[in-house]
Amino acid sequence: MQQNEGLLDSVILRKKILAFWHNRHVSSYQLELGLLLTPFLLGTAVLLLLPMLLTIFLAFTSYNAFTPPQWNGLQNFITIFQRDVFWIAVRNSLVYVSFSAPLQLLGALLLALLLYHQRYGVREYRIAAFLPSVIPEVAYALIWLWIFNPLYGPLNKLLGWVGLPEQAWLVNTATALPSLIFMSCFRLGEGMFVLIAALQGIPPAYFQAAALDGGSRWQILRHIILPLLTPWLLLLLLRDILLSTQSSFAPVYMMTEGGPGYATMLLPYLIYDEAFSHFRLGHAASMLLVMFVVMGILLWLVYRLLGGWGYTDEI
């Protein structure tokens, strides 16, 4: 009887000391962690977190960034709401946010539906498809700016070899934000390839199923493909309205500088025209901080209305 319990108890002890052990590795595991995350919660604390607080409280003071800021409550946002140059920039935004996110996000859908099958020559052309994406925004405005010239550019040029009327692109009012929305279609690389990894990841007997059942190309696409994409589509499209924001500065500074006639003129060149043209730093703040209300509720309308995520256990 005593050995029985001798033996029990030295299974006990055995046991605690296991687990002693096992709570001792997770905690310096986790310790590593925290370690590994340190650079990067400093970086998020000082590039992210500090600008935008010192942004917010910017957005009521009146600076000028020669003299100290002066507390002057809702005055900003009632200046910049009685100007019409603000509207005008609030309404260009929408609508090249409003065409260039989803025209993004179908092209980056049609390419992997082309190009996620693995076959001669794939590779090349996933390649030539994400160029557009590693250009420098800076570079890739320039090239846009040669292309759209409107006496030299190889635009022009194909219009004027298949007969069609050759276009003014972008000092036109009525082509240069159509021409800016149309530049912005090509940075779709990032979105394909995480569209064909997603199309890689369904379950080849999900398309055998449908084969045996004599389902077509646009049944397996509208009935397997798109539901299973759904999270990710959504996801993408998310993203692409804030790059659409925040990209759209380079272009519009690089060629148009919000002309001609207030055409192209977008929130972010707005924002840092008044910044750094005009010294109104509380009205650039007090704009910048309007964006990120007006984004934040445009990206909770475009979830809302498309239903969440789309998780589902059942196609």
Contents of the next structure:
Amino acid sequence: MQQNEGLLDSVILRKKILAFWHNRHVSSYQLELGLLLTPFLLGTAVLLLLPMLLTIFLAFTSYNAFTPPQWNGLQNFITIFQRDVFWIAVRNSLVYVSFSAPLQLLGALLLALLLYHQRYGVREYRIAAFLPSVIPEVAYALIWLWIFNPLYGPLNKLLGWVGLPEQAWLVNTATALPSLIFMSCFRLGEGMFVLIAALQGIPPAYFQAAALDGGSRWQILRHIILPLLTPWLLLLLLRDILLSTQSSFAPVYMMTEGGPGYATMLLPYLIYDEAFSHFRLGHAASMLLVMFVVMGILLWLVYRLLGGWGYTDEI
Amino acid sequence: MSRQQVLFFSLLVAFLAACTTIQAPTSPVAEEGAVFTELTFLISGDPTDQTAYQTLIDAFSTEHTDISINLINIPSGGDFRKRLAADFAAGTPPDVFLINYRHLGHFFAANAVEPLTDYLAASTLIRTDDYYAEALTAFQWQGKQMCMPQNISSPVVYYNKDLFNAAGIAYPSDDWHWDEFVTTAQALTQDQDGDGTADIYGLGMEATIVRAAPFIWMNGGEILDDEAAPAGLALDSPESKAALAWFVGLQTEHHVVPNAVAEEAESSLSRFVNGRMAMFVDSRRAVPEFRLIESFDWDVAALPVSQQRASVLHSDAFCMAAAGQQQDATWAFIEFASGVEGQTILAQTGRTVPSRKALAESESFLDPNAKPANSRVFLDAVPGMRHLPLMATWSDIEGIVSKHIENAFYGIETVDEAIEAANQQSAEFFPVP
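I would like to compare: after the form predicted on its own, may I see the structure of the form predicted in complex with the partner chain?
Full complex below, order starting with the chain above.
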């Protein structure tokens, strides 16, 4: 009897030891995870969260970079809302994002549909399509400054050769903003690769079944590909809306400085100009806060209008 | 690679990074026991300027072995001002910086610049009487001399003598009138291949309030309603409006200046340097670049006059940051740079018109062997010289007015529309009476 009890005790002890080691293993894994994530989390906190909180605070202060910020409630918002140039910048920014992000997505989708099959030479085409995405923003702006040159640029030369009227591009108030939108449409390499990966993940059986049923290419696209790509398309659209807003600064700074007139005055450039040319960092922070809110509303609207993430099954 | 290995390498990298100390810039070795002072000096200029200021620093260092100066050059003027603002915001402004008076209002209003009046009074090396009063007054705020002007430049007409010779046109005289200026520019504007677009333009000029200002003043107009206590613009007075209409008409009516498309395709500066523009209005800053031109001969002429002579001051000054920790050493440098030796070094670049009267009248500036041959026009302009207002909000006002002058110049707005829009948009930046 005592021997049995001793055996039972030893079994319980063994189980306890195993449980201890198992628990220890889990905490060791969590520790590793925590250690590996720490640099990133620290960077996020110091470089993103802290400046964001400071921006929210500064939006309610009068701050000129020379003297400490002074609380002034909603005065910054009242002032910027009374300025025409602010509303011009909001309107231009919304126009820019509304065209740039969907066009980038459409371009990425078309290229992905063209290039997702493994064929001879397709890799080179993919690299060519991806190249504009890896060029630094400043260099990209300078290249397009040359392309848009109204007298010596290749774009107008091309139009001249095919008998179309040459354009003033960045000089004309009617074409300046569309020109910036046009140049943004070629930075679609990342989106293209995401969609190629998504397309390659669609089970071939779906296409085979559609072919057996006599489905046309359009029907396959409409009823199989697009529904299955919806989560990816929405993800890319939300991402492109955010990136379009951020990446609009470099072309405006390098190419137009908001002109001609205020035709290409976008919020990121106006915020920069307000902060560092006119030393009104409080106004700049309040504009930034408005931009956050507008972008948040836009993202929410897009998400709601497209009915959320759509098809949720794994593909 | 297992998880343990990843963790090990991550920790190793973090450990090595933590062990690495940032190597502070080494200072020149001072004599044992001597207290060494390090200053930062922020400028905006091209490589020629950078070399000249480094020469200035080296000359200063031979006399002041206990002071080391770190020169920081931000080539773009806009980026320079942004860097300066960021440095002030961070609480680490440069000890001394060189800046145009048009951008100083913010700094003076925020008490960010240390007044130099007391230093000047105590100086045995420099006296205010040695400098042009027109330059000194542009840097005075509430009765105090805030910065020491380094130069006293103004816009002049650079002209391509070869193009004048080819067209059989006499070089500009010192007292030419607006009408003569226009007819000369028209005669020099040429469409050589007959495609309807000028291949050589008669004139190039920025469409800004800085360039338009002398013409407004020449015509008896004003930019502000009251220079002492401005409450608004005065561009809608008949004299100012007529001057602006004439200025804008150079492009919209006479077509002697490149239009917006031609200017976008190639800047007027580039056209002049490449020999495809006969006249170009700029300040003394263009001289170092133009001295490199070998394909044609050039010189400078005074601005054409209307009812009276007038010009606008272009001047940069050495300013001391109020938050600077080494103000005595900083003053020693400003004093040296503003003295005879310092200004002589800078005058050799060709870029500056010295603010010291005696030096400006000497061969250091009026060097007969260096272009432009007619450098005296810069000095002749001094008696009619005025400066743009020194206000905390002037950069806003200047930006708005220049934007609408440019719109009118390139035909986007009429002169009346431009003036009305400038009045309306700039109103919030004037103090409420």
